[in-house]
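Coming up is one lone chain in structure tokens, specifically the form predicted on its own.
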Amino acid sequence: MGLIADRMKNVPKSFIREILKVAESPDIISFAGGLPNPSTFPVKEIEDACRYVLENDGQRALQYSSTEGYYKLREFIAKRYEQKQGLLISPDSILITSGSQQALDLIGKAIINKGDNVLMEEPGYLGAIQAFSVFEPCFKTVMMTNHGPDTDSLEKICKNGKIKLFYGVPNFQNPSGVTYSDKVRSEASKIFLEYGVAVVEDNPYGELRFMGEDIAPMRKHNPDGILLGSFSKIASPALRLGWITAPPEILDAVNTAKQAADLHTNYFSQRVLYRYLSENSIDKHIESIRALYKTQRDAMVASIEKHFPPEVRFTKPEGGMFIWMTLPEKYDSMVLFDAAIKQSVTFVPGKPFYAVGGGKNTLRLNYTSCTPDKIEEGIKRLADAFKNMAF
């Protein structure tokens, strides 16, 4: 009898985490990680918030707390939903998680049975594929267009098979950078409501729009939708603070799953973050992030257009952190990855983002971790590696 549980046999390792080990060399220009730019971290403000919390309420801040999370932080999130998105969400329907990645694990525990049909975007977020795989679902996928999932295909999939759960990233999707149009959000929501599909709407990048206009969330069209959020991209990923808001039945099950997992999210981090948010303008901070990321995005778009031939297609996101590149069919991005390493540049090959296979000629590029000069040099190296591939 083997020691390791059967359920772990088909859980993929995080390909990105493995690549980051390769990218640690200072000579490597890395477009692989989905890392926020560390220059945006509010170090001094967080230091001040830590000191305040310890000096004024240190004993309570270092104690166990409720599973749901610090009420004032949940209240802040609820007010921001109303102010920014017009959503009326009670603080009592919000649970603070250890990053939105934990929310995916808790949703899997609370909702997914072995063999349930789970519908993913194609390509889709690798972290969600990995988190849900633990619970042994049957993955189905719907192709992404430049405006979101193809709704004709979506309706056929939902009509022909009992889909229990749909997971999507409507704003600046990871990995493609694509944003769902308002039309797609509305049509998709109608389809999910008609066929009784639970919707998980993940929104870690929504605040990072630096072009165009904001679009109302799918939750506007489906009040029973599950919403995930995160402070990792607008404050600090190391704090590991995200949240989930869901209908009472689902939230109750998620709450129980969290009690079994870790009792509650880091309470001290919650108190420190709330102090930071209450004493500083998060909107001004986000504006500075947007300005930086737009400069980096523009540098990458210009560099790709300069160095790659026109048969190489790529997305031009209006926000977020990623560009998705599609090579001609005959190319394999895993082969390109090996060639790129020799040129001291890395990226993430596209195959791991496909839950049911495919994507061999695709890849993801992150632009938030490099200066414009490094982006120019890195894209030139990558284009040279591409041009040197023999057929």
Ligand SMILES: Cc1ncc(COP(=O)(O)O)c(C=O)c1O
Second form
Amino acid sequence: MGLIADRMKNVPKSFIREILKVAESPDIISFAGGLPNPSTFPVKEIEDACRYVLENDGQRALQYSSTEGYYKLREFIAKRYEQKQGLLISPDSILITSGSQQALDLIGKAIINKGDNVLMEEPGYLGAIQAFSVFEPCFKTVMMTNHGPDTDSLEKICKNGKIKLFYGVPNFQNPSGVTYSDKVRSEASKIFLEYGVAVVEDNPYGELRFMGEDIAPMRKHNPDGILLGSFSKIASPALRLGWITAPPEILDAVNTAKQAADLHTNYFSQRVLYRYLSENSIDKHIESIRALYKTQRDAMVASIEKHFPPEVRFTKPEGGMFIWMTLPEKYDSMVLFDAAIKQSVTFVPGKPFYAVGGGKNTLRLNYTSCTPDKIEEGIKRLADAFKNMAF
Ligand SMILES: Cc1ncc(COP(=O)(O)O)c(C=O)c1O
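Now that you have shown the form predicted on its own, what about the form predicted in complex with the ligand?
First the chain shown before, then all remaining chains and molecules of the complex.
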């Protein structure tokens, strides 16, 4: 009898972490990561907040705390939902998680039975595929268009498939950069309501819009939707602070799962972040991140247009951190990956983002870690590697 539990057998390893090991060499231009640009981290402000919390309430801030999370932080999140999106969400229906990644694990524990049909975007977020895989669901996928999931296919799948849960990233999706249109959000929500499909709407990038207009979350069309958020991309990922808001029955199960997992999210970190948020304008801070990422995104779009032939398609995101590239069918992005490494440039091949296979000719490019000059140079090298692939 093997030592490792059966449930771990089909959990994919994070291919990205493997790639990042290769990308560590300083002369490699890496479009592989998915990290926020560290120049945006509010280091001094967090230092001030740490000192304040320790000096003024150190003993409590270093003590165990509640599973739900720091109430004032939950209140801040609830107020922001109301101000920015017109969503009325009570702080009591928000639970602070160790990043939104933990929310995915807790949702898996609370909702997914072995063999349940779970519908994912294609391509979809690798971390969700990984988190849910532990609970041994049967993955189904719905193809993404430039405006979100294809709603005709969605209707067919939901009608025939007894889908328990849908997971999606409607704003500047990881990996594709695609944003669901308002029409797709409303049509998809109707379909989910009609067929009784629970919806998890993951939104770590929503605040990073640098062009176009904000679109209301699907939760607006479905008050029972589960909505996730994160401070990783607007403050700091190291704080490991995210949240889940869900109907009481689900939140209760998630709360129990969280008690079993880690009792509560790092309380000191919650107190420090709250102090930071109350002493500084997060809007101003987000504005500076958006401005930086727009410059980088524009540089990447312009470089791709300049160096790649028109048969190579790519998305033009209105926010977030990623561009998705589709090569002509006959190409394999794994082969391009090997060729690109020789040119000291790297990216993530698309295959791991396909929960049920496919995506051989696709790849993800991250633009938030390089200067515009490096982006231009890296895309030129990548295009050279592509043009040199023999057929
Ligand atoms: C779509 C999506 N969800 C969740 C996460 C996890 O973020 P965190 O746990 O840092 O909040 C990420 C991280 O990149 C992501 O892209």
